[in-house]
Amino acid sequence: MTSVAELGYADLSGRLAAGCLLVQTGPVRSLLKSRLSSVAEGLWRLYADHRVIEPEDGADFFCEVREPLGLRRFYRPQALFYADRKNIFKPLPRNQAFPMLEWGLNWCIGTQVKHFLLFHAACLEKNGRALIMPAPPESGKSTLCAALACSGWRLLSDEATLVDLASSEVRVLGLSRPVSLKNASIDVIQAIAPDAFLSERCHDTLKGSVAHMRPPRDSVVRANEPATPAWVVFPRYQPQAPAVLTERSEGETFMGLARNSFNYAALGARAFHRTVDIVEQAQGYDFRYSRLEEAIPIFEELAAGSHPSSV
């Protein structure tokens, strides 16, 4: 099956302009359309290892990023995001077109995927065991996720952890899409992982300056390989604080997962029972940190089977 890199930039941009670029990210297939060169360049640089599928094989979403019509596009260029031909967000400056596609794909997954239990959580894997990190925005989740993905952990997802509802086993899957970094986190990841590929910064977005980190190739190739939940860690960045890992009770872990689910209420009893399954087999923790140099060894100890409490 062809990857984006194997497709070549000319074929990629041609398919994208025609609305027939179908990209697979884990179990999700997105049919994409855009005539904006910044969107084609973003996909080319950040999705190089993702698989391209023929459109007749079917898609979960159809997403388009395009300029609005009218004279406005000549003196204040903007971009619009459409999901299944419906305009979803307010217009953004055209230089934010690629981040807008990423946010739009997050919206599609969070609101339209019904056959998985979805958590707003980063997810990584080591030795077949999954680390789930649920957290609200500004908690330091993505920064920690990017650092671990650059330190030998397999990236499953930065934004959405997918829990299989069809299997008798408790399994999680990811999307292996680019990791979104904001503001100071961009410099932090560049310093700790100089070989990681980051997109150019996009300034003055609603989230400040943003850049995306390309997922490691091994994570993309193994995107459909499930993992068994072993740890549920709730991260919280706190300036100047030492790294401290403390255990959570099963009840607190359950409530933390439920609060960070996109579709817990909609799935009802199925979501309740699957969340209980996760809590019964995965240890819950709270994790406070400020320096990745202290944080990463703690997760290595977890993966090795010990239970560090702090550094």
Given for the second form:
Amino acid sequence: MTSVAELGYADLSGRLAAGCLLVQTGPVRSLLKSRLSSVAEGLWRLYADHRVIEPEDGADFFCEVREPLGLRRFYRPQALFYADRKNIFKPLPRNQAFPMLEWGLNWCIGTQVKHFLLFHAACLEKNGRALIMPAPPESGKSTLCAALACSGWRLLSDEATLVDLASSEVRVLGLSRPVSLKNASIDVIQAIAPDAFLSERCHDTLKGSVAHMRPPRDSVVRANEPATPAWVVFPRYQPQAPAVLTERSEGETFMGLARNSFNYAALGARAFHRTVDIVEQAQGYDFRYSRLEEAIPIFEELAAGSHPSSV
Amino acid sequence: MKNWQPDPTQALCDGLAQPASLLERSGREWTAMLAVGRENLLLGALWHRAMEAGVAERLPEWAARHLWGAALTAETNAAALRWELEQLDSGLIRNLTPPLVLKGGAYVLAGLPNAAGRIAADIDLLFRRDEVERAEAVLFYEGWFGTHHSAYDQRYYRQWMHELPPLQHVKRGTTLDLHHNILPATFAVAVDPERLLSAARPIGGMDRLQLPAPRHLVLHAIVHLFSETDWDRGLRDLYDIHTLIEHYEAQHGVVFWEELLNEAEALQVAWLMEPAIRCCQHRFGTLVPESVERRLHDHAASLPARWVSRRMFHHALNGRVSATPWVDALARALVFLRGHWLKMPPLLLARHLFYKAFLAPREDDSGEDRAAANPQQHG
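Can you give me the structure for the form predicted in complex with the partner chain, which would complement the form predicted alone we have just seen?
Full complex below, order starting with the chain above.
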């Protein structure tokens, strides 16, 4: 059991350059290759606690971030992302190479994983019970997720919630990968959790500035521990609004989950039944908020089992 | 990681033909095999092969889950495909001569072994030439709309090709191809579609839709792949050919081979069948009876051309994760040129390529790629 930190930076960047760096994130193992130093540094800082396994153990995905061939690299350098040697994205400026790897890994999971029912949702756990927060972009899902991960909840995932299809019990798994923060959220999280490690900001992406938060060590170490769905909360950030948690009907919860799934249609009836299982055992809520200081205590109450109140 | 040894594409083919070989694969080999299998949509088929051979339980769990997941999505895909075909079967085309279901739809409806774990992207129907446009017209009333609206594309399809511009269902997004032949009107040889239509068989549970005779199913798979310009999923199509032949030979014995060759000669496509069978032997170890070997040999190209084309097909079938990416890329380029060369006479080809290179409006990537093209959408 070697972690990225134990490997040392020199070994990490050597393996990465040779395409032999195999990082385990929950049930997903990614074989990574890049000669770009910003990618090595990003992995070094944000994946410090993740487990490194040997290429002989095998990988789900083979991902590479590299510069395009050609002269352009000298005057306006770019980065490309390859999954299984296929070029997936339009090129990005080279300074976005590390976020590009993160986005690329998200793409691999979102489009290639069919053995889990996948929701575009953050997922956290307390006392074995999972909080699933499905939401489209710009709803403040990641900010809320980062804040909860810094205040005693175990982070399962910021981006994709994996629901086991093979087991008879309904359980979710996480990846414990870095949490992606954008623009104002970066300062908000830094203020609320001064101990959290955030990567340097990457400016001028299509989404503005992005930074990633290193997942708490405990979350990474326990990444393979499944949790049982207990709450499905649909967060919506609304400037100036007081934090309000309201119950959502089963039907609405179901529709909200199905709408935010990556592979619901591809998995058909199986996806339907598993989503029903979740809705049957987890209570659905809508959550409107603007301030994390108000939001966090509400989730504490939820976890404690007391009647959810609004502030 | 430079050394993908042994050749991952071959490892995948061995796994499909002899599932017991999967038990010997290392983690590193699985990494590459999964990549090639995903690219060719063969992971679901691999799952079914491993199940039948009783080795699925002994595969490394992390890798087996991908095969299982692919089989699950194929199951959903097959159910949706069957449902779409039932809608068509009971719909307005009942006033026309019953069409043939080709390719993926046919494999599913006939319950053929290669349908297990297979994902079909679209539905293909073959109508009589004089009825295909009527079919297009009546299907409009069931929600099937035309695509490819530019004047050039319209003429390209309607005048030169063997199918109309693809239809898409307005609500469900399903793609439907209406064919009137199995090869373009401008192809190097002319195929008589009447032979397929007159040998058609009924499908249990369907009123109107029909299946091609076994020999035609196989020959269609062959001419489709070996006249194709784009071999992105070539290995999957080759697996279809291998599996169909294996299945029908087990049912009918060597007689099936003879029927197949006779029909290939009658349709003037035996010269496409020869390299197809060689590829199957090479990749999947397809067993070819001695007498068939001799007859096939008569249809082989002359020696230097045969050598080049064998190398070309071999490398063009390789996955992207391969030990020889540059040779593979060259082979794909050659297959692309060959496909075009066969599809159109030289003057027409020059005109078509000139149009596509300089005059055609720039197209965006296809649907799936367009969603993926922007990395920031994934985080």
